Every structure is written in structure tokens, then in C-alpha cells.
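Given as C-alpha cells, the chain that follows is alone and in the form predicted on its own.
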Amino acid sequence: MNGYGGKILRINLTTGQISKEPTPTHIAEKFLGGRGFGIYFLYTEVPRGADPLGPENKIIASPGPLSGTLAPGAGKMDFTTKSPLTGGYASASVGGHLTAELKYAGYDSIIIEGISPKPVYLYINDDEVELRDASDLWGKGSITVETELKKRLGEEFQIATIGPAGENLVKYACITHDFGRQAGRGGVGAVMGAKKLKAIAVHGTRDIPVADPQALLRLGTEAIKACKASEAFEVWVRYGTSGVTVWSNEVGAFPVRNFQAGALEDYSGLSGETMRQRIVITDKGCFGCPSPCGKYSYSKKYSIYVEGPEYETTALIGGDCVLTDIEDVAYANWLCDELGIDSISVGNVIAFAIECFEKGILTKEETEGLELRWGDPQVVFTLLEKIARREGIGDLLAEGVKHASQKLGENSEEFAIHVKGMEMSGYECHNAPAMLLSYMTCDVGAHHNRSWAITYDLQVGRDLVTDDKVDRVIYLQHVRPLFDCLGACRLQWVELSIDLGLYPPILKAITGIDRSWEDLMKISERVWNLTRMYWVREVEGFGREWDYPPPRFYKEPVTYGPTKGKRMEWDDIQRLLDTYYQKRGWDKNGIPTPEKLAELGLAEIVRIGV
């Protein structure tokens, strides 16, 4: 099967048994590869109810069908689970060079079950697949298992793995790779602590069958060619996505103080100019990357090399707890990094633990003498800490804001930042109508990569609740996921401007099977209403008020910079989720149809899932 690795691999970690299978070409026309494989062997073979940290739910990590190949950008990778944060769908995507190797080895999925007996990582070198005792590894961080790793097997094996944080089955630990590449979101990396699955070591030499050669290599080096003659180009390999910090706080779209304000007085010290005199050592790319835009940096301060901070993490870490030295916020990057947590999730944790203790929620007697206050880097760094080893408040915090907030009561549900049970990532949309419907419907819960709205909220009216702003959401929930099916980033669309356009007929060229761009989107639209499909058959009473935004959102207005007094109407919020269900052929409580669902070829899957 042109463009695809050819196998399945299997791994039962309770009997230790390995299994290889074709990859079945009917899921390869459905669901392209990368996270819609993740659904659709997700919801197919990890039975109803199954405890997200048991023996019953799996890890699917998946490239895609341009992953490894000319394409630009061809360097993601999906891991799929049952989310132990949400209790719904997980899917993180990450970067780096694991994908391409681990289609150079075969494979087009690694299917993981069961829980080891003890601590162990999977050893992948082409067809030698082994499970190998990690004892000797457990406990310690992410990135020193990762250069250990490579010490033992060689440079050439490409390295995932968990920290402390996983190990100690934090909600929101992520899996790391290539020295500061996370698949951050849902707690992915508790799943393979609870496993107790250290790391993922592979190595691959084989071609990937490629059904015209010839034709890749002219279309893949045009579609380089393009990104290299975008307007956009030098800034964005400069500076990456730190550049966007600057605009983010002149717009009001800075979260600042657990999103009270949609901007940071004195924001200098963390502007992407800024990080690159200071910190900057040298621009990281992943595989096939013609643009990259990771920053590989050293913090003289704290003597420690890291790479970002990205801009998600300079917004959750930075702003939204008040930290304005751009060495603060890497030496806490570095934290997440070898602890393996999400910085995302763990900055609003970090930012609803402050304004709790701000007002009386938590007492110096519940965080053992700390006293958390805004713009205090050992705050930080001790909450790090105490959360990825669940010491003190620590175990509480790893559980996420949904459910601290719920243990502490006291109304501070009405200023926990999350979707569905997933902490907010970095845009404050207090009147960003479509940026917040993009939070409120993500499949994953509150997270940006799906929809990133907001610059159409900017270019057509603030604070405008109109029809089109929803038709946009939908039109990018289609698009951003598609490239995580492709296996492939999207940045090069989204900040380049290359012509969408170019990409099918590079997987034509890859798999010799023609689809139109209109094709592609309907794949795409499968694998949504297949994860929405998986919501509402794992949690009890799924449906509109898990689309709800925090009510900081409607109840509270910005206090500080450009937005300040704005906030939503409920009455919009009605509006919007009405709009975007009937657009979406779904029922009033956000369910799909039977319709929906037989329109796109989901009907028999979804009988027999459940």
C-alpha cells in the first residue's frame, strides 16, 4: 500500500506479547492515517467505560501517510487514548523526527494494552521489536532518560518518553520527545505511567513505497520553494512562535492572571525580540521542516538549556501567572519539560491555585507554609514540582481545575478555566465570539489547535456574534485536524499561506489514490463526528453543557488592556452552540444525527462500537 508503512503493531504489556498485522486498507481510505486511526482503533477496541489509568485502554500512536516524505513539514505523529483528565477523547500531536522513523521501521500504528509488572520501554529496530526493563530509568526526568536512551542504543533511535509526572499518573503529564517536543494535551503521559511504559525507542531503515517518485519530488520541492518565497518567511523562522506575544497582548488576547485581564502591563521582558537577544542559541526544526520555528535557547541564570519557550507556554506560564523575565519562564519550561507535564494545563492550574489563595480559598496551612502570589517564579517552580510528585497541594492540583475546583468549592468553579474538563490554552476571548466557540466545541476540550479563530474575530468585527463566524469554526475544525491525519504540520498553512491547494496531489503522488481538497474535508468530518460519537458514549449525560464556556467568560468582565469591561452574553452563547449544531447536522443537545452519521459512513462503526 503506497505511502503507508504496511503494519500494525501490537503490544500486550500484561502477557509481554508482540503482533504485527497488514494495515487494513479500508481504514486507510476512511481515516487517512495519524489521529483518525487513533479514533477509529479508540473507539472500536477499547470497550465502553474502560478506565482511562486500566488495563482496558490503549495508546495509539499513529503517522501519517505524508509523514517521512518530501511533503512539507511531514513530522507529526498522534497519540490517541481515553483521557484520564476529561474522561473523553485524547489526541496529542507531536513533532520531531519519531514519525519518520517509525515509518522507516513499518509501521503505521503502535497499538498499546494491558500494564506491565514492572517498569519496561518498547524497543523498536525494524522488525526486532522488544520490551526491555526500565527499572533503572523510572524516576527519573524526561529529558535525561532521553539522552540515556540514546547513549545506550545509538543517535539513530528517535526516543519518546515520560517523567515523574506520568509515573505519578498526574492528569495532565505529557510524553516528550526529541529534547523538549511534547504530545502535551489530555494526559497521555499518565496513560503510559500508569502502564508503566517508561519510553518508546524505534529505529528504521526501510523505504516508504511511494507511487510516483518523480512527481513527489517536483511537487514537494515547489510546495518548499513556496514556504521559503512567503512575505511571512525570515520573521517566523526568527523568532517562531514567540512572535506572537507582541500582537497577543497589543489585541487583548494576553491571559493575564487566570484570565482576568487580556493583557500584561509590562509584557517587554517576554516579546519574541526579547527572547531571541537574551536566550536564543538557534533555530530546531522537525522533520522536513522548510520553516522552523523552534528555538533552541540556554538561560544563563539558571544554567540550563531548553528549547522554546513556545508561545503557549510564555502565555499560561508567563502571563497568566504574572511572570515577565523570559528566563523565568524558560527555567519553568525546563521544569515541564524534564518533569514531563503540559504547560499549558499546569499554568492554569498554577494561575487558579494563586487567585484561590488570593482570596481564601486555600490558607498558607493547605500548601505547607507557601505563600502563592502573582508574578513569583519560586512559587512556580515549588508548585512544578509538588504537582509532578503529588506532594502536599501538589495532589490535589495534578487532578486538573474541573476537579480542584469541585474538592474546594467555595464558587471557584466560576474561575476554573477549562472545557469539558481540559484547561484553556493561551487567548483570552472574553468578546472573541468565534475563538471561544472554537474552545467550547473542541473535541479534545479547550484547546487552540483545532480552531484557531481569533484572527477572524479581529478581521471581521470583535464583537460581532454572527452566522459566519460559526461557518469559520467548523471550516477550520475540518482543515487544522486534517493535517493531524496526514501526519504532517499545519504551520506552514497557517503562517505561510501556502495554497492548501498543493497538498493533494502530493498524497496522490505518495499513494497514487486522487482526492480533491473537498474529499480530504470529508474525511476530516468523519473523524469529528467519530470523536464526538466517543464523547457521548463514555460520559453519562454528555451533550450542550459540555460546551459550555467558564463563566468567567459571560459573568465577569476583562479587567485590564485593549478588551477591558468586555465579556459574552449568555444569550450569545445560545446562539452560537445553535448555529453551529444545525450547521453541523447535529440535535439540539450537540448529538449527530443517524443522518449525519450515515452520510458520512459511520452508522455501522458506531453499532458496533457500542
Second form
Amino acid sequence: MNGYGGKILRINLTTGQISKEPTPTHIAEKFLGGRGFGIYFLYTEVPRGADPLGPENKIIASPGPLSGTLAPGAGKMDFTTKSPLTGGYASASVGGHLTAELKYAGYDSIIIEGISPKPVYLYINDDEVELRDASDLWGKGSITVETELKKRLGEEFQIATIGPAGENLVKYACITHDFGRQAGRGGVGAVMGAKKLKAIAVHGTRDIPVADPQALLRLGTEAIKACKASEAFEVWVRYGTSGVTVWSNEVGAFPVRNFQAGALEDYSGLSGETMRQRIVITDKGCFGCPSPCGKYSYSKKYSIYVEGPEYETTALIGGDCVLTDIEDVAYANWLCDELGIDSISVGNVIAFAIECFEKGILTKEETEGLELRWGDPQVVFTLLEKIARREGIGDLLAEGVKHASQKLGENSEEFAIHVKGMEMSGYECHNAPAMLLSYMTCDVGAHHNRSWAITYDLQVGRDLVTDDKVDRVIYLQHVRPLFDCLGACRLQWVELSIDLGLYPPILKAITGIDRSWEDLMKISERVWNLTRMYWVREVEGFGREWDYPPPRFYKEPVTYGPTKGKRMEWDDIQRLLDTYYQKRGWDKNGIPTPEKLAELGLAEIVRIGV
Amino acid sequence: MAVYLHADSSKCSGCKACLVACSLAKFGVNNPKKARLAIIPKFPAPGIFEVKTCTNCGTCAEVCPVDAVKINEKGAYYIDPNECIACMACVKECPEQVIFTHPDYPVPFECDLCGACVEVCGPGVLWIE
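Any chance you could show the form predicted together with its partner chain after that form predicted on its own?
Whole complex next, starting from this chain.
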């Protein structure tokens, strides 16, 4: 099958059994790959009601048909599982070189099942697949383990690993790869930890079968040249995602003090320019990326090498916790990487804890004498360590803001910033209805990457609550996540504005199958609806209320920044949801109708997978 | 002075697009493990990508016992697969370690200055002169 490795690798950690199956052609046609494969296998193989940290849950790691090829940014891999953080669907993508290496080894998915009786790592060297003892690696940090495994196995091996947070089942633990890339969201690292799987090491030497190699060379080169010719290319490569920081502050989209404010009073210490001047030592690209957003840095203050900080970390650990020195954020970033924690979730968690302390909901007794204050880097560093090791207050905070607020009570649920149990990414949206709707309806919780609609709010008028904003959100929710099915990065389109029309011919050169964007959008809509049905299946009473935003966004106005005094109206939130459901072909409770499921060819899968 | 593929390693972001383009151009397959240049990441410290390219120094031709290393129209040394006896002397003696092997091919291979890699390099690391 052109464009695919050709095999699914199945690992049962309980029994140690390893098997290989041919990649089902009809599934590749219907779901493409990446997170499309992820939700298909999750829905059809993980039984309803499975404990996310129990043996029945599975991790499905999948490249896509563009992964490892000459398509621009062909370095994205998806990890799908049932989320221990939300209890619903989790899909976390990671860049770097893992996805390409897995394709070169001949695999389109690794399905990891069961629980190992002892710590192991998965060794894949083309056909040679083994579970190897990882007892001596257990307890060690992610960067340390990656370094050690490369030393043992060779530089050519690509490593994905968890840190102590994953081992200790921190609900938002991540998987780390390539010295600072993360499959960050939804607690995929905790699922690996529960399975006693410390790492995955992959090396492959095979060709990816391609329908028309000369066309791929020509079309891939053309697309890469389009990236280089983009007006935004130079600035984007210089600053990566940190180029957004100043813009975000200036438009009031920067989360500050647990999303109470939309800008920092003085953000110069966090700007992309400051970062580039003070700490960046090189650009670091994922596989096949002509426009590397990765910035590799060295902090003299802390004597650490770290990838980043990228924007989200700067927003949630910088802005939201009010750390204003890029080197403090860089060190916190390094701790997140080494400990294996999602920096978006943990930034929210720490900001929530500081606000609880400020309001007297958390006391010095509960924090073992630590005074939780805004802008204190030592507070952030200490809490990161405590959370990763579940020490003291860290045990509660390791559960995420939803659970922590439910346990703490005293109205703290009003300022627990999450949707569906997932902490919010770094865009303040009291006054950005399209972006807020993106968070509300995102398929994993309050995550930005499916629909980054805040620029549309700014473009058409951020106060407006209009149907076209709903249209825009749905359009983005189909285009952007499609790249996670294809196994490539969306940022060449988003940030460099290269023509989407460049992709279908590349996909055809690789797979031999002629697909239009309309065909691809239908696949993406299929994936979106199946993920929605996963929530419906797994979460009792799932429906409209699960799409509600945190009360802070409609009850409390912004306290500082250009949007000061603004907040969403409750009626507008309801109106956005009504329109969104109607346009998606869902009922008023946000459940896909039987007609919609039949139209997308999902009726049978949904019927069987119960 | 020999024409060769130059590389400014300080600009490399390690994406390997050059390696894929090389494999497509020279072997008609998508496989960077069959490329004729190399990127060596040095992480977590000091955090650099070292790019290794053929400098057209001619050592391969000097050590070849059967004169299978020839010069093409661009002035680049190349290994003629019809004459190579796979003794690997060139691989061993190459000062830059940029003569490569792969299990799919019986003989080693090296850069022949086709330029496919230069075309796809985003940060402008590579050039031929």
C-alpha cells in the first residue's frame, strides 16, 4: 500500500506477546492515518467504561501517509488513548523524528495493550521487536533517559519516553521525544506510566513505498519552495511560536493570573526578541520542516539546555503564573521536559493553586509552608517537583484543576480554567467568541490546536457573536486536525499561508490515490464525529453542559489589558452552541444524529463499538 | 579548486529534507537512510546539527584498488557500481565519512553533486560551488 509502512504492530504488555498485522486498506481509505487510525482503534478495541489507567486501555501511536516523506513538515505523530485527565478522548501529537523512523521500520500504528509486570521499554529495529528491561531507567527524567538510550542503542534510534510524572500517574503527564518535543495533552504519559512502559525506541531502514517518486520529488520541492517564498518565512523562522507573545499581549489575548487579565504589565522579558537575543542557540526542526519553529536554548542562569520555551509554555507558565524573565520560564520548561509534564496543563494548575492560596482556600499548612505568590519562580519550580512526585499538595494538583477544585470546594470551580476537564491553552478569550467556541467544542478539551480562531475574532470584530464565526470554527476544526491524520504539520499553511492546493497532488504522488480537499474534509469530519461519539459512549450524561466554558469567562470581566471590563454573555454562549450543533448536524444536546453518522459512514462502527 | 557541496552547519535545523530529496533523486525511493550526505545531531548538549558532505577531496579515488571511482561531468567523484568490488576501502578511508552503504545495495555510494538537497533546504545550509 503506497504511502504506508504496511503493518500494525501490536504489543501486549501483560503477556509480552508481540504481533504484526497488515494495515487494513479500508481503514486507511476511511481514516487516512495518524489520529484517524487512533480513534478507529480506540473506539473499536477499547471496551466501554475502561479504566484509563487499567489494562484495558490502549495507546495507539500512529504516523500518517505524509509522515517521513518530502511533504513539508512531515514529522507529526499521534498518540491516542482514553484520557486519565478527562475520562474521554485524548489525542496528542508530537513532532520530531519518531513518526518518520516508525514508517521506515514499516509500521503505521503501534497498539500497546495491557500492563507489564515490570518496567520495560519497547525496542523496534525494523522487524526486530522486543520488550527490554527498563528497571534501571525507572525514576529517571525524560531527557536523561533519551540520552542514555541513544548512548546504548545509537544515534539513529528515535526515542519517546516518560519521566517521573508519567510513572507517578500525574493526570497530565506527557510523552517526551527529541530532547524537548512533547505529546503533551490529555495524560498520554500517565497511561504509559500505568503500563510500566518507560520508553519506545525505534530505528528503521526501509523505503516508504511511493506511487510516483519523481512526482514526489518535484511536488515536494515545489511546496518547500513555496514555504521559503512566503513573506512570513524569515520572521517565523527567527522567532517560531515565541513571535506570537508580543502580539498576544498587545491584543489582550495573553492569559495572566489564571486568566483574570489579558495582558502583562511588562512583557518585554518574555518577548520573542528577548528570547532570541538571550538564550536561543539554534533552530530545531521536526522531520522535513523547511520552517523550523523549534528554538533550542541555553540558559546561563540555570546552566540548562532546553528546547523552547515555545509560546504556550511562555503563556501559561510565564503570563499565567506571572514569571516575567525568559530564563525562569526556560528553567520551568526544562523541568517540565525532564519530569514529563504538560506545560500547558501545569501552568494552569499552578496559577489555580496560587489563586486558591490568595483567596485562603489553600493555606500554608496544606502547602507545607510554601507561600504561593504570583511571579515567584521558586514557587513554580517547587510545585513542579511536588506535582511530578505527588508530594504533599502536589498529590492533589496532579489530578488537574477540575478534580482539585471539586475537592477544594469554596467556589473554586468558578475559576478552575478547563473544558471537559482539560486545562485551557494560552489564549485569553473573555472577548473572543470564536476562540472560546473553539475551546468549548474541541474534541480533547480546552485545547487550541484544532481551531485557532482568535485571529478571526480580531479580523471581523471581537465583540460580534455571529454565525460566520461558527462556520469558521467548524472549517478550522476540519482542516487543522486533518494534518494530524496525514502525519504532517499544519503550520506551513497556518503561519506561512502556503496554498492548501499543494497538498492533494503530493498525497496522490505518495499514495497513488486522487483526493480533492472536499474528500479530505469529509474524512476529517468523519474523525471529528467519531471522537464526539467516543465521549458520548464513555461519559455518562455527556452532552451540552460538557461544552460550557469556565464560569470566569461569562461571570468575571477582564481585569487588565486592552479588553479590560469585557466578558461573554451567557445567552451568547448558548446561541453559539445552538448554531454550532445545528450546522454540524447534531441534536440540541450536542449529540451527532443517526442521519449524520450514516452520512459519514460511521453508523456501523458506532453500532459495533459499544 | 574542486567544486563541491558546501554546508554551513550553524544554520541546520536537522529536518533531513535534504536526505529524502537525495534518496528520491538518486535512487528513486523515499528513504533518507539512502542519502549521500549526513546530519549528526548533538543533543542535549551542545545543541548543534553537524552536516557532513563530500568535499570532493579525491581520497576515495586514490584508495580504490580497481579504479571504480570516476569523475562525472560536474567534476564530482562517483562510484561506478559496475566496476566496484565492494572492498569498502573508500568507505573506510573517506576523511569526512560521507561514503555510505545500505543493505539494499551491494556497493557504496557518494554525492555526485546533483543538487536535489540544495533545492529543499529551508534554512539555506547547503550550496554548490
